[in-house]
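Form predicted on its own, single chain, as structure tokens, below.
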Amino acid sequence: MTLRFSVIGLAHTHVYGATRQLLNAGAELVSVASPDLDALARYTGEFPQAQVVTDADAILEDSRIQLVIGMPRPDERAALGMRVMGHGKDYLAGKPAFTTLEQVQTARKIQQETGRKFMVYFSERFANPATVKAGELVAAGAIGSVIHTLGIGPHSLNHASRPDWFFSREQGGGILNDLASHQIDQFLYFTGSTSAEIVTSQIANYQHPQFPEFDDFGDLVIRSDRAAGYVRVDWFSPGGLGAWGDVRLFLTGTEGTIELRKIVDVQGRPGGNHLFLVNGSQQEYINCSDMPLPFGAQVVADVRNRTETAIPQAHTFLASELALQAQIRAVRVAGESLQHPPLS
């Protein structure tokens, strides 16, 4: 039976490789609602069989419809995933899914209701072939147990593009919640932590006061009765570096290290998608371009078995609450000190 799914939101970019993921998988595509015109003429020209609706409750009502990616603003994906469970049907949102505590606790509570899926699309983990053959690797034994994880998420920022609510604390939920989602869900993929919490974290906005609610750096650490973590995301890649970020993840283990270099190798090998591994017996570099991505059929088979192939449920929540409890706790250093709402 094809898995046929629909999208509402087109607020990040991401929802282009969620859909390629799917479609890759044998899934349909059957219609799109965005608000914003110019972004569904982009998605349409690039998936013209999708099916423009002017009001996403048809999308919802659509019989015909097991799956819904949700992108629109980040404050607005949490309700929007409410809704679309309680139609009986299954959510991947974009990151972040959340941007209060008390939308997860609800999600939470809705979800274990309904019994359909609140997934959401961490795409450097999902959408990147050096982090897939890491995690094979990993789970295969090449350098024991995970005990630490480095993280490092830099973003090119280019403002002018960027929407207003972008730099809205409240609307676009803050750097270590948005961009340290990534690491964090890192983190506990690959300690296979079950449980972790932030032990630290700060924010900061050095060099734009012209968004005084807008974080341009972010830091934390994380760990578990398995491991500790650290992550580092901001928004100033230089412009000649010729990507939007030089990610990179370094695993340590009892036996052994594996770096991904995920979007450059500054002065070294050409593209993406870069891991070397060291360990008892052998340092190797492995060049990741032709890793195939699993997640589109893994989320097309737990649609259809209501198994956790792609992503556990309990990870979702985990890793969206602990970036919230990151950007919640987070000393501001640098910048205009802003009020959060106490944690709940």
Second form
There are 2 protein chains.
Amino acid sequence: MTLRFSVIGLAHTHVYGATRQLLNAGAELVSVASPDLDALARYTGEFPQAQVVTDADAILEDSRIQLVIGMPRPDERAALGMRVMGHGKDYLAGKPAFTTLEQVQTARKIQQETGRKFMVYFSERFANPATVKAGELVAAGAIGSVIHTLGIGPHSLNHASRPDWFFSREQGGGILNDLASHQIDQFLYFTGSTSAEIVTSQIANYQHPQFPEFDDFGDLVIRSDRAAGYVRVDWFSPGGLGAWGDVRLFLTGTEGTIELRKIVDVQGRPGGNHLFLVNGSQQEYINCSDMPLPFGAQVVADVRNRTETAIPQAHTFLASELALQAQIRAVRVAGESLQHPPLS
Amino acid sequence: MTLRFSVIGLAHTHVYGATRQLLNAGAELVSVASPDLDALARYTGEFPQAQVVTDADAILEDSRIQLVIGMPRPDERAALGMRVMGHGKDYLAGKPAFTTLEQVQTARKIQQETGRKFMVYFSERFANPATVKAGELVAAGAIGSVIHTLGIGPHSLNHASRPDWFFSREQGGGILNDLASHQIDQFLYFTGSTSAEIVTSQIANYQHPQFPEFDDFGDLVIRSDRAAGYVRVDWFSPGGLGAWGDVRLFLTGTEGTIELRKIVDVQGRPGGNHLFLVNGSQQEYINCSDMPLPFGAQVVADVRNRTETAIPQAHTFLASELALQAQIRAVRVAGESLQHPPLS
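Now that you have shown the form predicted on its own, what about the form predicted together with a further copy of the same chain?
Once more the chain from above appears, this time first in line as the rest of the complex follows.
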């Protein structure tokens, strides 16, 4: 039977990638709801099969729908997920799915009670073929045990294009919770860690005093029983790059290394999805641009078979919780010293 | 008048680069002393003008000598420096120059009392044209204010080629003190920081239980009043790289970024010294291989004019002290839980 899904909220363009992956896996897009009429017009221009509904409740009540993609404002994503699960449907949230630790705790509880799925679309892994390929290589033992992951996530700000909530700590969730959650997900995934701690984290507003609740820099050290990781994210990706950010991932294994240039290869090869593998005997370059993305098909299978191939439930909550902990405990090293109420 | 220098100790091949830089700047190599006869033969094969003296004291007492390069075992470098300064000569130590905090304190005191120079040869900056070029670009404002430095220093172990002291924590100084001191030097240099703190540091022995005092992994977060930095060093650089390590430096500025591939460009351009600059309007690749290294001439001028153009005295001690603090305070995350006496 075809999986039918709908979309509630269009607050981030990640909704396009998530939609395409499900469509490519044979799922059927039924309907979409969003208070943002411009975003609705763009989305239905791309996916005309989506029926526009004015009330999100109509989607929750629609018994044809098995899965809801939730992409409202970050601080509204968890609450929507609770309602989706409460209506017997599975949920694929945009990242970040949570803006307070209390939301994570409640979602864990309702997920267990309902047996529904609460998944997060970590696009820097699920939408990036080079990262998928790296996962296959690591699983095949190509670099031995992964003892360190290093992720760099610079982003272009283009602040005029950003909605107001983007600059609100309460509504946007903060730079580490928003951007570093990708690399926390990848640390857990590539090292096979099922628990971890944030060793230290920092946030700063170096250059954007006009946005007092905004941070343009953040970093963290994460550690598990088998590996350590470092993540740096920032909003300083320069305009001359010609891409939204030079996102990198370095994996250090006991028998080799992998570097990913996910988005761009500065003054190098065209396009993105560049994988560089070095082992004990050789170097290898692998262009992963044309490799398939399994995420959509995995989600469709997981919804049908109640399996956890796309993203295990415990992993979803752990990665989200660690990103929030990093954000909440971060030491502010530059910018407004204004003490905001903690996010949880 | 020609600067005359001698060499005491040949425990690291960095002595070759330091010697060449001084010779290229017109200095005269007078003599060399080392208990390692094989190393002596190799060194005098390369620099036949160096007169071999069996007693290092003869160099200290030689009134012709203005500068001594000190490259004995790491734990002997500071004590040698005190004697060199006590004999009215300037000192250029191999890195790491110190293995205890007490050594740093004593060296600071004697340096102030004697007015002699205690310099450290941080080769990943002074012997690397790409790093020199990056310094010029940053000083010229090419990327605005540097708010973050990220240094990766993987090294090949080749353990059969290493002397016994290399695997002794007391004699070798530890992985962070040894390898990460390079990147701590570069953090201070590129951010213009004159004080800094080690926020957190970790060490681990993941894969070499046969060397219980050795660590094959270390990392740290450093912070000043204007920037933050991260350093990861390890002994896992894989054999297939075809070089001793893929040393990288990423500078994040408020107006642009610089990446250095110091030693190798995996599956890319031949050789080392690759600089990638991105600013608000463009990307640029600069091959720095043929650019001159100013360090030797700066040292010669500093000795003559009592200036501090090569490496300021306060910077030398601060970088060394921070590397030691990172080492001493590091949390052990894998390997022998054996508690060694602290290095200071």
